[in-house]
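Just the one chain here, laid out as structure tokens, in the form predicted on its own.
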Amino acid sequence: MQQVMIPAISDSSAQQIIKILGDTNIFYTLPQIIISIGALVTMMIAAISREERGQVINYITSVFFLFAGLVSSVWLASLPKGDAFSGMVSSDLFSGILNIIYSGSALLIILVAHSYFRNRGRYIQELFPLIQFAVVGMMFMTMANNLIIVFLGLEILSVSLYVLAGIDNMDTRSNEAAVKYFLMGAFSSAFLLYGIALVYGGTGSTGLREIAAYINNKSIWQNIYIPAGIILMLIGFGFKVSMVPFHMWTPDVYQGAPLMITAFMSTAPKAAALSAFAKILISMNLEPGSSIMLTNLIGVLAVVTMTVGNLMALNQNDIKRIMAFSSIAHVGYLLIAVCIMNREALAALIFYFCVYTIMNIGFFSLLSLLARDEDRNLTLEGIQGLGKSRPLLGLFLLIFLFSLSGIPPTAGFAAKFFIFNTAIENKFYLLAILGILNSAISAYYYLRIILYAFIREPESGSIDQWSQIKLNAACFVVIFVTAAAVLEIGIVPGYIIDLGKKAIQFL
């Protein structure tokens, strides 16, 4: 495999920047400041300015403080491990990949998702510090070492979502999602939040190492209430990512929300509660290998939710419910990996996420130029003609439909098979023949939208209808990036793996 490289800064030029800063907490947290300064302004331009001029500013305004954002996680990244606040939250390699996973998701978000509101008359300036705040949540999470900033970094995000899926106040479809979404959301916080109390109530301490020095000397099941928090951190976390049976909000919720909106929900944040949850069973030594019960649980939750996800797609019409099924049959996938939670299989996390992040908002971005009548046309029926009439559009939608079904030579089917593997090596047989069998079923529902894109014929105007898209330069660009990238990393994915497996190191 490739080696990587990281550009590291020497540790002269890293204490210059912090005799600057005057704080090394500043300086640990300075993607969550960036980002956290980029919405405060970006709200105050939206207090006063006008709609359409204002919307202008701000997505120039949060696109800078983003791209800002996003490299100085590369920078920090790049530096040894350091804490801040009293080691309540710390930057390592670990949190510096999924920080730049989640800004550059953001970024990519913000670039289609402006074009996507003005071609459709909404000029919604809150949609640019929502995006910025729920960046934030997501940072705090990965960085956090104590349950009270995971669970304040979930709020951030949460809180930022729920408003988004309702953002666009003049489609009621929107306004249902995001009820829905908020009381769901309402409900796994409560689990979440319980299951923190119960853990302190056992141990004494919220802290990741605090609570792991306890359970070094004493058996986890010797104290009830530990298991206890642990399950229902399991179901809080389990809502926020789609798991199986805690599903029921997701295809009605990306349904009814905006596509892009619909598209960051279904990437960075399920990234950012899934590696929170990994992150916490480590810290505190409860990786699910040393619990035979913990194991079970989690590997028969990984096959519930990839088999409930895929069945349920296979009779979907409407394209954004295809993807919501789709994006719990992931998660699925990416279980197999917490199951197992080694050094090779949290690598494969790693990969996984960030495969995931860039083919799904590449497809979403494709769909945001076909989108009409307030995404009413995204079903199957609504995207016949397209392959005959716009050929370059139709082939980014064969590189991304290949890569969500694991078709080789593409990054997803990279992905899939560094998980398989990693289960087979560490004898998960039945988990990895189970997934490899639901990636055949899934393989499925995508190859449908292939055939309605390409062999049916169009309804008529259809022809007429692609011929007049008019393609974005910065939806084009994105596109084209993330297409550029599936193709890349599914020929040669070593360099991420092997910056994968540097980053579980310090855990």
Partner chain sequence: MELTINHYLVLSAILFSIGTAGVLIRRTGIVILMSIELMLNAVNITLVAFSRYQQQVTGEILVFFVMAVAAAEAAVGLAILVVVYHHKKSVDVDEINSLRR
Second form
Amino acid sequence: MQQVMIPAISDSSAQQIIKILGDTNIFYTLPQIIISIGALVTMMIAAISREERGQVINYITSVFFLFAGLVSSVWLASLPKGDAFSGMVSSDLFSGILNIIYSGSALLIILVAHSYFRNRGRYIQELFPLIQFAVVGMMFMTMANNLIIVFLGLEILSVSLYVLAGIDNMDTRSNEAAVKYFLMGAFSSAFLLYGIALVYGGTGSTGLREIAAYINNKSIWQNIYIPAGIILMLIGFGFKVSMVPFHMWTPDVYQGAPLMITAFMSTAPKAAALSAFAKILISMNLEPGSSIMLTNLIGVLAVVTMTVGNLMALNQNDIKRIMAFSSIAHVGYLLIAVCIMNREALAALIFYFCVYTIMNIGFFSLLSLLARDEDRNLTLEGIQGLGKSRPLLGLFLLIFLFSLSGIPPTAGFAAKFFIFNTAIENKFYLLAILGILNSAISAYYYLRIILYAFIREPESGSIDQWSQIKLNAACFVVIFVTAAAVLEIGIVPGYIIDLGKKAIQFL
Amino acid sequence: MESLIKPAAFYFFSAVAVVTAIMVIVKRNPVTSGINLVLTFCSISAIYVLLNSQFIAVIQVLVYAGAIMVLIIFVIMLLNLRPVESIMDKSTGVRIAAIFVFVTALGVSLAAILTSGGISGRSGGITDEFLAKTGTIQVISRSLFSEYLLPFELTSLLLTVAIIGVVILAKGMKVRKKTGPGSE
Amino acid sequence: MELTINHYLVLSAILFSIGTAGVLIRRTGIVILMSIELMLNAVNITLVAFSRYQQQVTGEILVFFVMAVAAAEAAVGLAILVVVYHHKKSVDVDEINSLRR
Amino acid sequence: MNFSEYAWLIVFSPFIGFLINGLVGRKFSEKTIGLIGSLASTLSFVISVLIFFQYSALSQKAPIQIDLFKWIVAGGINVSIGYQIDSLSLVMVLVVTGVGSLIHFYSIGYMHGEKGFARYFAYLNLFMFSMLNLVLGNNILLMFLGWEGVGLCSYLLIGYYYETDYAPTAGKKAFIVNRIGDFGFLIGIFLIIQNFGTLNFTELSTVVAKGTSVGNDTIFWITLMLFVGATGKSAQIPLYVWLPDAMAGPTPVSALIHAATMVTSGVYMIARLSFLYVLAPETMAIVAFVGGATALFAATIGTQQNDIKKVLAYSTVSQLGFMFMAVGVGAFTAGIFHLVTHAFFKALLFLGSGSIIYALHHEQDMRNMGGLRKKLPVTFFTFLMGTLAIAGTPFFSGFFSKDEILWKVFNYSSLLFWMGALAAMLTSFYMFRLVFMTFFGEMRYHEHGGHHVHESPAVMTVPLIILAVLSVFGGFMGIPHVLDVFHVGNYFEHFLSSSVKDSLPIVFGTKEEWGTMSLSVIIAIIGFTIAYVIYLKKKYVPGDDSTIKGYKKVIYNKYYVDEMYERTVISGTIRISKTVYEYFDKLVIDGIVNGVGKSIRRIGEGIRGTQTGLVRDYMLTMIIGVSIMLVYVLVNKFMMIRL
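The structure above corresponds to the form predicted on its own; please provide the structure of the form predicted together with the partner chain.
The next block holds the full complex; its first chain is the one shown before.
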């Protein structure tokens, strides 16, 4: 029995450490390293300079580092799969695509955030390092092969987001968002941790591969710790993606946080949490049949989530709140794919992430042009007459909202189409039918926004307000690129689906 | 006699931990809650000693009792928080019902644990004898700097994020941008 | 009389429940934060117990990281609460309700 | 020169028009905008005529495929943006572009001076683009794309007069009802992918022809779900409610979208997938009876309307019912034939009513019309031709097509035949009622402020005349067998046979065919006579109810009793139909549709209360969720132990 110790102890320890450092394959974490360096550099710049020039330098620096991170993610995605840090993380096409989504969305958001925070009147340069750290956390979550890494990545992300939500410390609404988000987030991460502990206790390991090997030998019902632990982990991730009944923070935090922070929170972190959870499930081989319990549970949660999200959105007046409920509803559609839990469904999931991120960022960037008075004007009445006095902005609004409600030929339609189609192909008829019915309901509140923007007469005074909007170049580029992508993906979605399917092969 | 010391110690420290934990949540004065929480942490540390993980026991005292709780109590003092009138409020009935449900759920799951026959994972081979020979700190630190190098680095990242966050939140607090009904 | 792992797990579950109860019944933000710390500690007991009874170090190392996380969360959480106190002169979470419905 | 190579231009020409008018249209004069829009549509028409002549000369009429590019290639499905030209799509394209072009020209006159002239033409061209994708697409997904596109344009055009408060609401209603239908359509598409693995019409029909292993149940569900989509788009029971409201849009839009083209796309879809539908006789029966019921039901409501456009709207619903009845019994050719003739005369009637409304400065209530025969001679004459056609006067186009439907239906079920016959009688009644109330009798319109009623400009009357000619003579392309004394043959059926064939066995002989034909003539005359007696001889004008709105006020004001009293002079059928309208339509159907919407909103309002803003309440919800989920796991565990 004495011989089964871990090798690190039996050899000469110094040699062992050198050997392990040699096989770390550190380049597989290149995007994280680049973006971390970027975060540290921007943090320094923020500490040194408070001037307007410092802001611009900081902005450009963070754009540069995120872009470098994006490029290195693309490069990593093109490499064959490989492990790093003695199997703690692994790089493959799946994580590559998601890393591209994270760094890309952060890049787009920073491009817009610069002008947004200038207009808001409070420019906080530490915004940049925090967003970059959050991206690093998300990248580790997706690449993780070990529950410890998932947990730490999630915490890096969460802590950054708590602070980002409250970043405007002079705005009471932003403070309130931060308190709510922090208290509930810390509460839910205790559950996540308990879940990890139970899974560890049940299987004797925190590594996903070892856990999978254990479960393959026995069943998850071998020991009650394992299913209970998975459920508790589901709660932790469910909180992050705002799954009902862990969604209650979403509208308040989305409404309170500064607009571009809301945009960031509503896109990449959801993809990160959901993809990490999906990866955990798929690497544990919990495909349908092996676990009816999970399939049923997630199916019910999916239906409840989208229904609650859609119903609550119907009577809202604040656009940020509408978008919060809309994001809850979208998570419901995503959970359908998680529920099916086979490889095709995961390809549809990746596709949905891409599309959802693009259209949400586009829509929020458009809103950032209209935001006044710490976003308090972003209500339905507040955007009255936009379509008439600024037809171009109106056109973009139309494109994003049609995409969000899933009307062809926009990307939103293609994304929903693939999810529902996968559901039907795998004989999840009820889920598909309820999903489609839900997306029919959702048209109502997106349409309300359009109705107010186009059909209601502008309020007196808002005409000057609309005509005063200056299209700043970076913001316009983001809006234009996302709108074009929404249409382009809607018309030719095939190649991204193919990419998603390839990505799943690597898992 | 020897075999009775460990269980007796366990029950004693468990009782202290549970009682002080309850004190944390029922005391009206936040400072009292904080002091009780320090006691809870210390008894948990003793439990770790019983489990033969002295290293964790030591850092438990250092980090929790020594750092985190000092910080919390410092903030309580800084804000000069008064004891609350009552910890109960009108919707407490519902809350207690919910806690009851939750505790029941947890209790039932414990029942399930007790019936399912303990741990089932693979054994790592690090026995108490081995630990006594090598020393806990050596074992943990070797793993920490080889196999668990990445999480260790991530921890530093996490702490950096926390520091930046605290700096952002704290700075510029004195400047009021505007006054009026909106800013309260 | 032998101490089994179940003893430690039950203790951990009890402390976790007490922590949960504290989060739910208390209105003072800082006490909620303390209750959350209590919950994390309860999980730590589970981890160490599993670790020892499976003769591994993984659980203990995880505890190490949990402590770091707890410290980070406590720091950020306290900072947020201080900011709120600055505006509202109170850390009662029931008074923080301007965003709703 | 092979014109079919230019088929993509049919589709994209209106799109180019849309881009020009939509992007830079505001800078042009009205004339330029109108010409760009109309010529874009006319170009499509010209190309389709050229292709039609080339195609009809072919001896082997195989479908021509034009694949533009691969659209979605993923896993099992392979969908391209591609168009298919065969006899069925050619007929549809000719109707869409032909009638569409006329309406474009007409709009130049009708919309003169309106705000957003360029926007109107841009939407109209976008509609043409979507509609042509719908009819020419070689796969169901592209068809669905067009299907959604036309719905969108319909929504935009109904809400065109956004200053009024009812137009946006009507647009929203149309949009949402259509989304419910589309939900069925989408499920149908998913089921086809799952079971057949292809969405291409030709491949699909080859798979089906080879004999498929797909079970009858599955085909039943596929066809039924697709039909749910059709009921939404083509305004059949129970989803017809949006169409009468859709009349809030400009009248040319009503003519083009809500009469001639878009609303018929459900019929086209069933004809296009006829190879699938014939495998599901149960669905066919449902289609036939829903069609029959709609035809009869909408016709009864049509008799009680006083708004000239509402009469025509219910008439459209009723005529669509006839088409569904035809395709439901398996007489696909007859259904498409009626679709074509209906497009002629209904577009004519709508444009005629538009001409009246234009002359009377947006007066739509027939009680304020009358005696317009002399003031608007061209409109009157052409309108009369349209009325004669729809009423089924012998040798007018409607006679041929409606008679063929009734004859085919008679072979299927006599009950359905009598429903159709009754609906035909009511059609004749309400149409002549409309004509008598509008053009005959005394003039009840008060000219004021120097506005004189005068005939519309030529840009509006010329399309009327062209459509009148088509309404009168259009029927001769499909002469029924018994009337074919010169043995020219039924050209229409012959042409269509290369893509659609009837599945209905003809069980009766020539004698019965003569019988049904004479019966339908008699029926038309009965309807005419009743209308003549009531509205021309007795000069009855329905009471003024402009002060009341909705059924509630009717009851509260006790006005309803007075009205019932007044109605004792009118025949019993009319009274019943009035009741049907008041109670069934407004209360039940509208109530259900609005009620569902309202109750959904109310639920939303209710659960909104959970969002209290208190973070502790949110945590409480979390804990309850956690508890339920943990208990669920334990229940599972204990069930495992039991097993």
